[in-house]
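As structure tokens, one chain now follows by itself in the form predicted alone.
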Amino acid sequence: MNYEECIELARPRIGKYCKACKECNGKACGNQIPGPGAKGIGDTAIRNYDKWKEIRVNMDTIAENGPVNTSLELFGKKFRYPFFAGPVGAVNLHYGDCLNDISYNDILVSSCAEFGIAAFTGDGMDGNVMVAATQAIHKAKGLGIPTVKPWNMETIRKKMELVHASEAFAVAMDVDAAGLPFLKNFEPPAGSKTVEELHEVAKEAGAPFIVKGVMTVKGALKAKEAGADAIVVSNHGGRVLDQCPATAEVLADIAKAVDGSMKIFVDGGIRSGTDVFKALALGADAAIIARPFVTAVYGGGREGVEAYISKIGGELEDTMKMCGVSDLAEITEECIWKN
């Protein structure tokens, strides 16, 4: 199976909201939520995609003709590629009821682990979302990253008990989820977190702690102060704030400010191995891709995930080779062109 076949197979299975587009760019789904759409007019999701395409790569084939090394070491684990599957929750609501969070995570987490990367998993109002996610990670011997919503501390502690039982090698909190409508109305109150509150969450994590939803230098430095081991430069795929900058527009400044003191992930509109290359050139350690992995799982299950990982990994290898680099550490801003 290749990813093109996977898309065709996904279309009748993926529900009425997602269109299983050949290139997931946010335009067909727009601001449609439930579904994969974005907030407001849907501008931010589209901008995320478009801004990666405005960056070009610098070809350089006057270099040694040898193999390239795409492997990444992170928090004591070695991965085949520097990209990960992103967190998605309530898949039966947003994408189609032929799968639920239990079956989706069983496929995604195990397949990603089998084929050399790891999956972030989602969270939701239904407590079973986190239960299913952490059980899938435990089955994969901890090769997954559960993502906890910014609930109140009592709820977070209960979620962290599930995280600890999963033996996950890292744990994330998507603080940008504070903009989701269901969190705004949650009782007891949930939402944005102070530096002190995030510091308490980091201590509860008991594993490398990742703060997802950083879009400014100021935010990155606050996450560092809170004790985060890593950040995700992310605007939640445009689902929480309209008229937000694209992640590609803010990544370089954040990376320079962090200066290697934390690991940096980035998501939002990354749709090819060349985009992953650009993300690393701008200072990220790894990229996160979410929505196309949903299509992969719905269209082909384990084989679909394998096909998508092979597609993105192969594109990354080809880009590295054509840009004259043989190792991830050699990918720098000199490798890209920006207008």
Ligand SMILES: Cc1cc2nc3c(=O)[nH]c(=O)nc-3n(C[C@H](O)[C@H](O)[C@H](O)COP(=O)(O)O)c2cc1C
The other form holds:
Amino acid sequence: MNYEECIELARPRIGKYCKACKECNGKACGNQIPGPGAKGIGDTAIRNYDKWKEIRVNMDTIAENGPVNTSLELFGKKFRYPFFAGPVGAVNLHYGDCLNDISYNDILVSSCAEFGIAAFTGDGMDGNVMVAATQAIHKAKGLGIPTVKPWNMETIRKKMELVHASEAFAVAMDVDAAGLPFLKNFEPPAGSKTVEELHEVAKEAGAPFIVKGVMTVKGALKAKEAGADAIVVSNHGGRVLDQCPATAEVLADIAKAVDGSMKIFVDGGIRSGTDVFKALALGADAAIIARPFVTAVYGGGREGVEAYISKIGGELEDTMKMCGVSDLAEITEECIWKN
Ligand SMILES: Cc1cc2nc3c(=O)[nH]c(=O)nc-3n(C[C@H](O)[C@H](O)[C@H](O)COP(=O)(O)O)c2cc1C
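Other form of same protein, the form predicted in complex with the ligand, not the form predicted alone:
Every chain and every other molecule in the complex is listed next, the one we just looked at coming first.
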């Protein structure tokens, strides 16, 4: 199966909101929530996608004609490629109900681990989602990253017990979920976290702690002060605040300010191995791709995930070769051209 076939197979299964577009660029879903769209006028996801396309890559084939090494070492684990599957929660609400968060994460976590990368899992209003996600991660020998919502401390502690039992190699919190309409006025309460509160969470984590949802240098430095080991430069695919800049627009300044003191992931509209290459050139250690993995799982299950990973990985290898670099450390700002 290739990813094109997977998209065709996904279309009748993926529900009424997602159109399983050939290019997942935020246009057809617009501001459709429930559904995979963005908040407000719905153009932040589109901007995320478009801004990667404005960055061009510098070709250089006057170089050694050898194999390229795409492998990444992160928090003591080795991965085949520098990209991960992003967390997506409430799939039966936003996509089709032939899967739910439990069956979705089961397929995603095991397939990503099998094919050399790892998946982040989402958290849900239903406590069983985190229970099942952490069980799936445990089955995958800890190769997965549970993403805990910014609940109150008591709830976070309970979720962290599940995380510890899963032996997950890292754990994340999507602090920007404070902006999700459905989390407002919910019990247990969830919302923004102060540096001190995040510090508490980092201490509870018991594994490298990743703060997801940072869009400014100031935010990155606050995450660092809180003791984060990594951040995800992310605007949650436009779903938490209308009119954010694209992640490609803020990444380089954040990476420069962080200056290697934390690992940096980035997500939002990354749709090809060439985009992954650009993300690394702007200073990220790894990229995260979320929505297209949903299409992969709905369309092809384990085989769909395999097809998608090999598509993105193959494009990355090709771009590296054509830009004259042989491993990830050689992908620097010199490899890209910006207008
Ligand atoms: C339907 C849907 C549900 C999501 N659920 C979560 C979630 O539970 N936790 C989280 O951290 N991010 C969640 N996200 C955000 C994604 O992880 C990611 O940050 C965002 O979609 C941008 O990446 P993309 O453009 O590759 O999709 C969700 C996104 C979508 C579309």
